[in-house]
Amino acid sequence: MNTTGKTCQQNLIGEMGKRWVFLFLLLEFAYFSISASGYFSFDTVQMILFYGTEIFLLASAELFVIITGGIDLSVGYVLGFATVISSKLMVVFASLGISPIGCILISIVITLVIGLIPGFVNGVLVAKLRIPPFIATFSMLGITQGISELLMQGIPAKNLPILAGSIGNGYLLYIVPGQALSFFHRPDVPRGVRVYEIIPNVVVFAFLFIAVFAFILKRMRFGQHLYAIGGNIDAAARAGINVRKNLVAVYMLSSFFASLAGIIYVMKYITGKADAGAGFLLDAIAAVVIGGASMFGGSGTVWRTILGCFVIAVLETGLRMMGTPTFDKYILVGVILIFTVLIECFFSNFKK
């Protein structure tokens, strides 16, 4: 073979490289909508979506801290915290008289601005403090777990306003062939009428977010700089970026992604819970490698990442239609990582 035939092999097979997870998506997807009964239509693609959020946002939080060589471990945990605050301050708000979407809102601000503390005190460890990330978050993790577990005392939050669960569990649109079209509002019809839901509140929220951040990420200087950070700190550094305001902001915003996410469960489930996260952090790191983000900093995209979410979420979803024990769901995730890095490191070998 002639030295450009032999290119040309390598470009395509990098390319392929590239896109691997698109197709093994596709292939996770057929294979559950083979063995699991009703998988294959638009009600799964939206549970999918409805039970995919807090992942979706976890690992929008991780990837940000990954691409500047970071991790933050207390994501999970950072997401029961903010679980425990906002169901606590609104059942405090409903108790006082406030109505109920005031107390809503009210406990959204508060819940959000408090769930930047972590975030802050992560970067101040890492970023002028010099702790190691692993350690820093890791210690976090520890101090959000206890606290929530201190203002819960073992009992799960309960008397949350009605109107939280309407809107954590409705729809953007609702539709009622040939009659009528309502936006996040389910119209009225006689029993037996069909109404067709379409796209999950919490879904629209969340991804609202994530479409800021990831133009922030691509096309803001804020992004650069966060990448700039990953490839090389002290050449980042050197060229006059921040890199100690750079880091604590972006340990922040991990934390008000984590926060969001708590905010959205406790929505969805109408309660809050200290380990309501707990089972989160694997999922999101997965995540992001999977959506071909560098561990060490430097690369990874929000789209990228996103696909990666989708992965786990597909499984996620056809293991419960199964009948498949959750534990099997952490085995999986766990082979599907390891198999990442094999293919990536595989398919390395033939990028330019």
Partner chain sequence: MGYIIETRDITKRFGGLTAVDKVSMGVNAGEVVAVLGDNGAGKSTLIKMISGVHRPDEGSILLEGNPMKFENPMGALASGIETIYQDLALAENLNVSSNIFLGREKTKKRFGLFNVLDHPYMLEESKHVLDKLDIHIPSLKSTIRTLSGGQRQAVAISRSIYWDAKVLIMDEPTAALGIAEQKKVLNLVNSLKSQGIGIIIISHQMYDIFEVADRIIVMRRGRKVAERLVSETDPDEIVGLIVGAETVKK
Second form
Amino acid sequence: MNTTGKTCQQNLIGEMGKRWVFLFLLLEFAYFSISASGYFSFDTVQMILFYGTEIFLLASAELFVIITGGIDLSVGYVLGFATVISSKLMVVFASLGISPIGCILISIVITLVIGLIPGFVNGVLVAKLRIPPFIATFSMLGITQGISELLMQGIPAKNLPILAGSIGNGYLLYIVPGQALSFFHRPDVPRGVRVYEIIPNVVVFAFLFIAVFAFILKRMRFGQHLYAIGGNIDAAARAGINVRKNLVAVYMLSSFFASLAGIIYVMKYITGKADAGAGFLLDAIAAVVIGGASMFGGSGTVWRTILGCFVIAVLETGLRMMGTPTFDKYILVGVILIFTVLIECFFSNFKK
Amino acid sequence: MRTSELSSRPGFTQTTIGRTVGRNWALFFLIFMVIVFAFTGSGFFEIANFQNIIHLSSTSILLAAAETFVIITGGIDLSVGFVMGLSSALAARIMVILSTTALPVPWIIILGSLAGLVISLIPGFISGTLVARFKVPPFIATMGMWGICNGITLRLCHGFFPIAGLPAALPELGNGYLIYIHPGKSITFFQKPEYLADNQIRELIRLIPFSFILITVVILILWFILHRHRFGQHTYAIGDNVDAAIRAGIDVNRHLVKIYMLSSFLAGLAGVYNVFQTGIGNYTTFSAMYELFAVAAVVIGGASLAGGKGRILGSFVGVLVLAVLKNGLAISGVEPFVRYIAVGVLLIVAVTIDQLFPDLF
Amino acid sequence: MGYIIETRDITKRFGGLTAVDKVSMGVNAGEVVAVLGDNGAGKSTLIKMISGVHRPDEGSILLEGNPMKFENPMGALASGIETIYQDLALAENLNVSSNIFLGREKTKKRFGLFNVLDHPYMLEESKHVLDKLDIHIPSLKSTIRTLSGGQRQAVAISRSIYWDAKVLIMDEPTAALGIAEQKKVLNLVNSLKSQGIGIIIISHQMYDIFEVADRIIVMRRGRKVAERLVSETDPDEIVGLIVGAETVKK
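Switching from the form predicted on its own: structure of the form predicted in complex with the partner chain?
So here's everything in the complex, that chain up top.
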């Protein structure tokens, strides 16, 4: 038996092992606040949130799949697929004379429904045909890329409703100190008067979904079953969990989140293209791993994945504001990724 | 999913024909495609086109060969594409720097190439050590190296600028042929006939590109290592059952480090060759997805991501399947997006076949 | 007196191989029956038919006198036949109470809209069932990964018991355990027996069998070759039966 003193020490180190990402994030933020002038501000935080929205969504998507012990390589191109579909639809509906808000809403709904299809196929391939997730989702990557190119024919959609851009780049709350406070609408003020913009719309939109599914993952049966499948797929099956159905659902969920990210991309940048999400895959998976999830499945939480996203986003914005070439980010993300796993290994020795 | 009750499917796969087809379906499919494209695309079924296909896929073949070893051990190397970029950029950068000195051109090329090859051992050493000694999942270790190599490459490229200003001899070497035949007039080796004017170049028959010789040599060596040497036996043993390999006295950690270094080295070779082929130093873009296509080729070639299975020639056929598909569809006038879809569908079919014929490879 | 579970002439063939050939056996409530046999004798196949993994080609399985037809393991579970496999089938990343309730989680309605997991209830119930079996685990919130082999076995057993097992099938319950833990598991089997559950044990450990079993069934090449009361036999005879030396003896 251990002495209480040793146990206490072990607990402390174990706790540090769990919290180090948070500590690291604080250190990182402190470092950039000192090194990059103007970094330490509310606007920077908003900027991190705004530019990071797609990563937050894609990392959440990836997390669900990774919890079950799988991987989804297609999220980036499902994002692209969704940008192409939603932008094309908005243009088509606009040309039919539907009101802008109607165009946007209908397009979003249709895109989200169509966006479930790649995930459904992934899920069926993985669960029913027992194809390794790596291969199944890579195939789907190619297929969605091909379909996006087919729909686009080399020409990105033009003439999107202006409203889309103003929602995508708008804020939840505008405050003109001492004068006005308005939701969604930028108050008309003379030039030079400072308007405080609080929380970008897209961030609200994204975190609404992330919060709902974080809750489902943590508190509902579906979430519990995902962890069980990732922990021991045979045990889950023998305990009567419908493993196949759950796997199909999780890949659909992943695609759903990727489609959401695609819609947000369209609203932010008012364009859609097949390779819109090509560069996001490394960041999304890295965020999940930095957030402490195991690639073998069975662990990981939304909250810690979001922390992982922040680690990357703080780094990226920090480097940008310091004037360092942004491609240094790749080196640092790679290093952090490897160190995360090393640290987990190190601390897990103490936990025993 | 992984319960053993589901995997017993006797019948067709137990017949001799079934075995042969199942084991070599990629080769049969390749032949089938060649026949189909021979009818649908004019100019497909010609020696020049076949040489072209192999020449253009030589880097992919090297990357797939690299991936084969890692996949047989049950791992994966996501960094190959970016190690290739790193070697390409470093070799080019060194050559550019040396060009300012009085060094003769052959030395510039040799030193630059050596630098590219040597640097490529480092990422492999690091990811191998992480995987073997620190038990970091291969996916993450090599993904980390992906990021690091990519960042360093872009530094060498000063951002997103390919490195130009290299010796002009490079592309001639990289794109040269062993034999040049000017019908009825002359046969020369290594160089085209000097008297030939530019407008006569179309009359020339060129045979056996240097790239073909390079990959033939590499594949022969790797084939020997994998199928005729203890190193290969150990590789399969580790992929099949790590514990058994350890108990059998194989130094698994050391072996894994070697495997990842070999993988990385082959990626480096691809990078250096890429400089010879294009005459510039190239960084790797995200959307190229070299590493994923390499994995795809290896899987089409009959390997299993679970480890213990895979053949060098299988991976070679796997690359050719993808390359012929691309080339054939393009020559047949099919729109490029169809190719992406076709690759996806092909992969799914490949793995499904692998599931149906579980114990053949 | 009626058996709680009974097989009548059940047969299972795989291709040309008859894995189980017309085996009839029965277990009374509160009785431990051991199935013994060499590798390939058909023990596992017999057990798998009772637990619903395989469907018998011939013969019938009766639970409390009623013929049963299980389409899959879930059917057997629903009828109160619980199986503890050698690998225990626990999700190591989840905690004790989550494992006891795995696949059958208790939920409660929130805001009358959706069901959330009722962790307090599941913890409380898990505590009860562990107490009932006199099992001590430091914290029900600790993950299975942190438990010893014996504790894991105990969790697997508690899970079966919580779901009102009538029949409990145990496949090599002590195979992976240390000596002290083997003892605990055997005590556990004895306490289950006293609660009126019918237990079938597959084991290679002769000592275990004579410690807890009431009756022994010996199988060889798919057939039941002998049935003995533990009180009327000894390990030597059983070993002889397993290897096929009984004819010599007679």
